[in-house]
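The chain below stands alone and is given as structure tokens, in the form predicted alone.
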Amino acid sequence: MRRIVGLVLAVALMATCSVYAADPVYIGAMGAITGGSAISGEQASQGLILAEEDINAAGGVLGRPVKIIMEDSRGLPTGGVTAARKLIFQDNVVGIIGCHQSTVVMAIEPLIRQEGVICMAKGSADMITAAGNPWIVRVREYDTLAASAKVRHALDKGYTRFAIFHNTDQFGEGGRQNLIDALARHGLEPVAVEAHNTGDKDFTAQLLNIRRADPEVLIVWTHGDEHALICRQVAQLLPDVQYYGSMAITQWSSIQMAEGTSEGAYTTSPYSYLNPDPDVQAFVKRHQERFGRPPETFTVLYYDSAMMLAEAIRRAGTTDRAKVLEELKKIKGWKGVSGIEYSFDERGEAFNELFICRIENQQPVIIEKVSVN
């Protein structure tokens, strides 16, 4: 796959670069494109090279083409350093996209501070913005946010009882513990906890210990594949329990390898390709059309990274970092293809909204969206 993109991009530039008589501008990008996460990997790559090609249409910016360079963090810490010594040593980046482990984002803050790298991250532990580094803004929800509304939206179904079942990564134990503050908002505790570890194949010994508790909710807080295996295994011991699960369980890829026992799951997530706004569906024709499939979460939200810090870029008149930045944090409404309007807050985070999906049909459908408000 990464000889795939990297041939991709290569030719996209080659196109293009004959118009332009100065050098381009640079922009990293990092995701696990090997390892356990590296399909959310390919997603954002897909959408790298689209944001790439669409940046060069429109002129680049300041005159000069755009590259994107995409290293592979490989979802683990010490990858991600690695990867951002790369862009911003050797690349001369102006920023990063990515990546979207949290635990990568918080491995290279440190760097991101020292050497003064924009980094437009897609992990969604509270810790990313809660660190106060300047330089890091997200464009990602939130777990905060995510947790409340998916308790909020399960009590006002009239449910009390709630368990909940989380991976013991940064980004599992985050979310257990944002949805044990929010239902302690609510006067609440969860009948169950259970964990489990990334990779992990059977879970029949912690889904019992939660059927003994009885509960009319089980909120999982996990990645995609072990989502898939999850919804089988809570089909067969569970089945009278509502399911909530993470932003993961909305991905095709889950869907289908979830085989029809993800159906009736809620869950709360940034992006629907089912979303009839015309700007998400144009997006995900052209993407079908490309890639044979449709774009996924970390598709749009790293395509609409790419736009902003371009637009970015354009804004400052200039490369220098400080100032990129500084307009950066100045967009208010953008829309983007994720079908979300994006406003930096003074946090830097980008998400005020998100929407509640159900699967229905094999197919991630829209119910609401909520704000953080």
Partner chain sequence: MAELAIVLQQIVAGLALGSIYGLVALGYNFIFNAVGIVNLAQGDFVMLGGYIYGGTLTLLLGLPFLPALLLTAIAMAIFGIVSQRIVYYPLRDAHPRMVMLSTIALGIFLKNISLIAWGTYPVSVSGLFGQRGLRIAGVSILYQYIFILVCVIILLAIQQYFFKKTTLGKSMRAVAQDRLAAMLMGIDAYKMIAITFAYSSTLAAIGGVLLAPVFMVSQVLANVGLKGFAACVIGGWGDITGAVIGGLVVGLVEVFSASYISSVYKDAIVFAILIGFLIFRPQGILGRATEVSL
Given for the second form:
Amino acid sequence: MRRIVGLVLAVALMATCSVYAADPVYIGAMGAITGGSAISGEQASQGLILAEEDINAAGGVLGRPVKIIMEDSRGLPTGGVTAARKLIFQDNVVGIIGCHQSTVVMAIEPLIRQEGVICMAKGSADMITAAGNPWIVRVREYDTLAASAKVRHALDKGYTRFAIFHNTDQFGEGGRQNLIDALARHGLEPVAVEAHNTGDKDFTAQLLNIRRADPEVLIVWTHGDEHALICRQVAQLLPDVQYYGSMAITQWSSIQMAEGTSEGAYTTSPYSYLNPDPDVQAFVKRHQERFGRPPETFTVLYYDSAMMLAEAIRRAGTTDRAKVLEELKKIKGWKGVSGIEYSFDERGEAFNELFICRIENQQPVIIEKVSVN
Amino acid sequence: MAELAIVLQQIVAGLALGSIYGLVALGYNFIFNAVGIVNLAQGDFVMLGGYIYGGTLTLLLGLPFLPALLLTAIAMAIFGIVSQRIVYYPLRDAHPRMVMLSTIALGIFLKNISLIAWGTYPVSVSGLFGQRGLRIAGVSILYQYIFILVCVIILLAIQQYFFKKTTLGKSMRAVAQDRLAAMLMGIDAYKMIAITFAYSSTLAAIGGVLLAPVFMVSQVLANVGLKGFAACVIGGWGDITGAVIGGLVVGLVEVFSASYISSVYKDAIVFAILIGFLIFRPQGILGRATEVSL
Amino acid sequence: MLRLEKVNAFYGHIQALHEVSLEVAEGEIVCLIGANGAGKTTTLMSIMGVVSTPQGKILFEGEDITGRPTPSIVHKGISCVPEGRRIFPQLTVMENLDMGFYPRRDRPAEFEEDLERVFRLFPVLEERKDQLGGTLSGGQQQMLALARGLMARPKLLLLDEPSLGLAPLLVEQVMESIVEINKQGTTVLLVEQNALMALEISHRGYVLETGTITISGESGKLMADAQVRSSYLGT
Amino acid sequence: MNNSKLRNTCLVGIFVLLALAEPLITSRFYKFVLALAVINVIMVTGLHVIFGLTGQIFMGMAGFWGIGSYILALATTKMGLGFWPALLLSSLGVGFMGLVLGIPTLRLKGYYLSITTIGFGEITRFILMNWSAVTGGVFGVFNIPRPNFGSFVLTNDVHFYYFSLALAALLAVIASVLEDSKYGTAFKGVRDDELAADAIGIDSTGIKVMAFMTCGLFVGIGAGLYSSLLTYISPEVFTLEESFRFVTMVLVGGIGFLPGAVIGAVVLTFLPEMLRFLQAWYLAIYGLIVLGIVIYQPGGIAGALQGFLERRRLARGEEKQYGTA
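Moving from the form predicted alone, what structure would you give for the form predicted together with its partner chain?
Every component of the complex follows; first up is the chain already shown.
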């Protein structure tokens, strides 16, 4: 019996090998699979699973299959540095997609520079590209872009009294600074700035402090779980204030968690699953069938990154990282399943446009597309 | 007037949070009163209760509130007995530090196994009241919070009665204070301990069920364990009313320090107060609980 | 009533009792004397089933109770007042007595009657019935421990060093109450380091040395025994 | 073989093995993990003094670790100090923190002490995160230098590894000498029975403070090396989970036996990296392993080893008996 199984296995193995005679090309990815932000890691890995299938269905790259290896950063710099070393030294990857925590990207930045590995960062902090590391590109909206888009949109609606409520982590602190800068460019100052820690559950104290300042607009800069709870509590405590959320509130899961209290909130987002664009809808449908829910932002961003990296390898005709990077940076007007057209600029930013979304009937409806210039 | 409304709202929020911590503290207290140990996985038990109620019974099986609550309580009671068998019983004669480590390890295991079992998305259920609430004079209160407070008071009364008046309760306290002597009285100490774990896990289940609609269920929910612990210390170990009062104090401290001192240091402030109590007033606010040799 | 036949007991790898045989007849006070560490407490704990699986045979009223769980032994009618009293410090005097009543909790009607009996024996407990056990004085705690043991209305009462740490006057008082308890119909097995006291009030006695019974007999004879006198009575 | 001789033999063996292991590991990734492991060895040597010798469950390692890392990072990048004075400063700084933490917690025992140290660790993390003016807040500290000997800088992970290994060996020697001194006896006295220790005239509170301080001095060095190895640190690393990880290292190795703690540190640094393929399951299994050890092998690896040696000794003794018969 065992022999038969062995035989079958051997045949199966040979069959697979004959399809892909060559060694695979390895692409690395990093995300939080465990720990407090494991939710984003799961979203990312779903995108990568689909990307690997699509790349290989299209014949792989350079006549070789592509294997995407996702490593756990736990969302922490410590986890990130070992994960990156594993990907670089053990798996010899062409590039690393992620991580979505800016602090992890910053932790691996010296290594990326030293070893010359492409990093398609997913953190939003400005300092990632400001570090001047030629090997880092970013496929995500960056904080300045999101902050100024939000401020401009609110100003267009005639609001002038802004309150800011942010997470104390790197994401939130960066957002706060960018919002204050964006307001300053219009000669304004926030009437209140409040903060909360990751994992907080009750925000009454901060929201009441904000209520004292009597703002017209509340811009909240934080992650999915906290966002949902803040939406609920804002509905109780600040029912008359116009809510501007982070990208997280457009997420399908976040809207469910808010239980209707995010209704009417605006946000900037690189993606909405309601985008009528046929490419986006095709991807949403496929994801829905496969995983039982619409793809979230990190899913499409990781997917798009993997597809672009594969394309850059094809164009370069080699896995030589410098050449691939060169080709990657030449990509202009690449249409992703996020609905955004990516064009890498000299800083390595792929984003120069963004959607303004509004939650209507529990759906993230795209109101307009704004671009940097 | 507006200022008054804000202060009232702060008090309401503090009491609401505090009743949650008090609820968790009751669970700690129960095990402590009965076995003389601290189950550091109590917060994780609450999380597990929340997941079973929210993730499995409500969202997956679509059960209404009461049957879901009952089944969660039963499931957690069984789980309590099983975990007692695993993390406490083999260590019953070992140094208490080993029990402490084993409960922490159990907590880590539960947090991560629940990540696998229920996924990374927080489980959100509406409970009986959803996001509806009262509005009086500019102060809004969620019905769910009122419900929690009522439950805590009822449980407090039950627990108080149970430990002071029933033979079972008294014999549990006897087991906690001197297991050997209790056995010499003919008390089946290990049966008592199993019952203890079953009940305190049931308390955790109720905690999870009540918290799910306001906090959602995710691994972070387990953090209420530390706050509940702080409530126990501040109220005085072993004192049942003290646990609830301690919980309310922690809730109020949290909200007021977030309002008037620093919202980002509010947890640090709670910890600092906790440490202050441990050092300067280990018998707690009420000072009724006598010295604890932990 | 109680018979031990060649009982061996172990703590880990260390053998604490070597083939201990002894007998307690109904209505007797039997004392077990010996130096510190001779195995007196171990003997009692073996009877109570606290020492896990002793070898040999322990018979109570003709029934083999070797290795039975402690609670079931207690329910058979043996009570033990452990060394160091071990009253429940955080329970009130009443609650402590209530715990003593535990084996008979299915007969609540008899509680008051028993309570009266022990309060007659130890009136001080009635005065302090709402006080926490831990706040009593040493002598009062010893009385509470005795009273708690009696609340089970045991056929056989095992007493482990009831005189330990008490002032001489109190020792006398405790011993008197043991005699009184016995007169009221409870058989007593008394473990004592204070050999003189023990022999004075008991009918028979055994001497235990490093886990072995070396001498046994009527208390009066033991008191006259030269070896006992030199080793335990200090004369 | 008495206990301290067994300990010394094991330590020498472990450090020699560690020194020889590096060339055998070809992957640069695992070479880096090896360097991390040695840093953890240093940290655990410190924890051994509090937990292993003195028996106090110290759950605030992340606090010590964070403070030490930040002292070195800030001293080198903001104050312009060289690596060596900065390392000394971080050792002394954390040692001082140990003293400060030790004094008010004198009276605390068991759970109370552990919870206090949990609180200490969490408060430290909040301060590191939010006191941006000094710590740089959540953005962390960049460009932390590697150690240097004159103009020779240890940018290579392998060089860094041998350097840390030498330091770790030195600290292990110091810890062993301490353990065999009268202080070691006092530490163990407090661990085994605090009341009894008090009764025979050991100043158990003073001894606990000293254990905290010694731990701080050691951990400060490990923490300084850590931030130098990574060259970038940020505060969200120093969590309660990490504190527990260090406690686990001692536990897995065997409480009270330094070579055990060292093995525990190495094993538990490599284990997660080797279990990476388990992805989300890893931490759950890790919790289960710890639980299993606490319950079924409370002596840890060292306990298993000692049991094995004892059995072998017994077996050999029997053989001899037969031989002479």
